[in-house]
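Read the single chain below, which is given as structure tokens and is the form predicted on its own.
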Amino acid sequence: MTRPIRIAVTGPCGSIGYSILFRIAAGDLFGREQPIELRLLARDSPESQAKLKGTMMELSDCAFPLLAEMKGFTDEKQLFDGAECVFLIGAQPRKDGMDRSDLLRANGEIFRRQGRALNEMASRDVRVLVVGNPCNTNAYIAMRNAPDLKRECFSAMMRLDQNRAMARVAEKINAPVSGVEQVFVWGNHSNTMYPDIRFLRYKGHRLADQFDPQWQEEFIKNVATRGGQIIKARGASSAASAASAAIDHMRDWILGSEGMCTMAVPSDGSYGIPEGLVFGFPCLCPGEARYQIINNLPMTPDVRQRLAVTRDELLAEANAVADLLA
């Protein structure tokens, strides 16, 4: 029998965590032949532990054939012991009166602690996906606090932004999203992100030249603000779509992607982005838990300016949490 893969998830009882667990256990992440172990984190409070117990009861009642083992923890070091695949979902949401810097400070402490625990306990080949926002800078904090792990072990989730961009294109051309190719997103998971459709193809046919500049500007704004639109419409933030994107990201990273995909990863200096900054890039994933930044795409003055705006925002965020970086 194939050895189970050990998967650790923080925030398993939140909306995104709850949405992702059942899909992982059903085989949507690693396929229908790969058994898994789930390791789930609850806060050290009776309410949180009760919610985790109920979630684990539901998972058990699904009788998933691939779920070889499941354990709950309140200690992060125990959670990450031997972990090979990690979803860092749990984070404090923004509350009324909080600005982005407040959120950075509140969550930065969480990800500093988790980075240190990963550094001490996780597999040396662990793959860590940060979903909790602000995800780019949270991933940067965790990575900097895990000096014994390769920085390529860390990434932040911008696949949701790519999926949103692909969906908007499909709506525009009135065609199934399955044929949309070579759409990706640069930069920070924030309103400064740049969804890039310059290389867009539909089933191999080039389409980017068919969209007028006004629609393209509306498209960029629409993708960047989609999360807020969903909150306004349903009274809650994206959950199932975020969970689905997290699975897309991790599956492509580990098993390989069919084409280019968006990953926020530590910069290697490509496109003038400072080395180590966790930045959204177009990537290729050849399999075996590896990725490659596509580093030779043509740049125009407009694109360079858009990248500079989102780069500068990330640099400002990094500066705001400088004392949390090891």
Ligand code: NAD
Contents of the next structure:
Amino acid sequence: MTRPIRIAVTGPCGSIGYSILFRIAAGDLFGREQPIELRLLARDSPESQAKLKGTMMELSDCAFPLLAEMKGFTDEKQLFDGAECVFLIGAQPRKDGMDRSDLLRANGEIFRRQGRALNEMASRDVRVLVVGNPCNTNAYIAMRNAPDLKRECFSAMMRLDQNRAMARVAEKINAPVSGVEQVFVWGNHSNTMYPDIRFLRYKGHRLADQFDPQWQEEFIKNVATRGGQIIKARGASSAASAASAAIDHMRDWILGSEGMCTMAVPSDGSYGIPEGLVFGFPCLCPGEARYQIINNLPMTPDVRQRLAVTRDELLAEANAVADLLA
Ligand code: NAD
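Would you mind giving the form predicted in complex with this ligand, to go alongside the form predicted on its own above?
Let us now look at the entire complex, which starts with that chain.
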């Protein structure tokens, strides 16, 4: 039988965690032939441990044939021991009176600690996806605190933004989303992101020229603020769609993507983005857990300006956590 892949998840009992675990265990990540081992983090409190115990009881009751082993931990080093695939979802939510910089620092501490633990304990070929916000900067902090791991081991999630953009295009052209191709999102997972449809195709046919500039501006704003719209409508933040996007991201990264996909990854200097900054880029994944940044797309002054805005926001975030970087 194939050896199980060791998967570690933080925040497993939060809204996203509770949705992603059952899909991973059902085979949505690595397919129906690949057994998996789940390692799950509970915080060091009786409530958190009880919640994890209940979640693990439910996972067990699903009798998933692919779930070869499952363990709970409170210690991050033990959690990451030999981990090959890591979802960093757990993060402190913004509390009353906290501004973005307070949140950045509160979560920065978590991701510094987890970066160090990954550095010491994870497989040298680990693939880490940071979902917990502010995800780009959290991934940057974790990466900078893991100097013995290749920086290509780290990424942050902007696939939900890409999926949202694809869904809005499909609605606009009144066609199934499965034919929508070459949509991706640049920059930070925040309101400054730039969803780019200049190269959009539907089933191989160029479409981008058909949209008027006013619709395009509304589209960009709509994608960037979709998270807030969901909170308003549902009274809770995106959870199942975020879990689904996290699976899309990790599956494409490890097994290969069909076409372009958005990944926030450490910049290699492409498009003038400072090296190392975790920035949303259009990527291709050839398989075997590799990705390539597509680095030759044409730029216009307008696009350069949009990229500069989101780059500057990420630089300011990195600056605010400079003392947390190794
Ligand atoms: P949630 O509040 O339901 O769950 C968060 C989990 O994090 C909880 O299990 C909690 O125990 C854990 N946690 C809290 N403080 C912690 C700490 N100090 N150390 C370790 N774990 C801690 O949140 P959720 O809806 O599951 O969202 C999780 C994160 O994902 C949030 O930061 C959210 O903003 C982010 N998110 C990102 C995207 C994206 O596209 N990148 C989309 C949606 C949500």
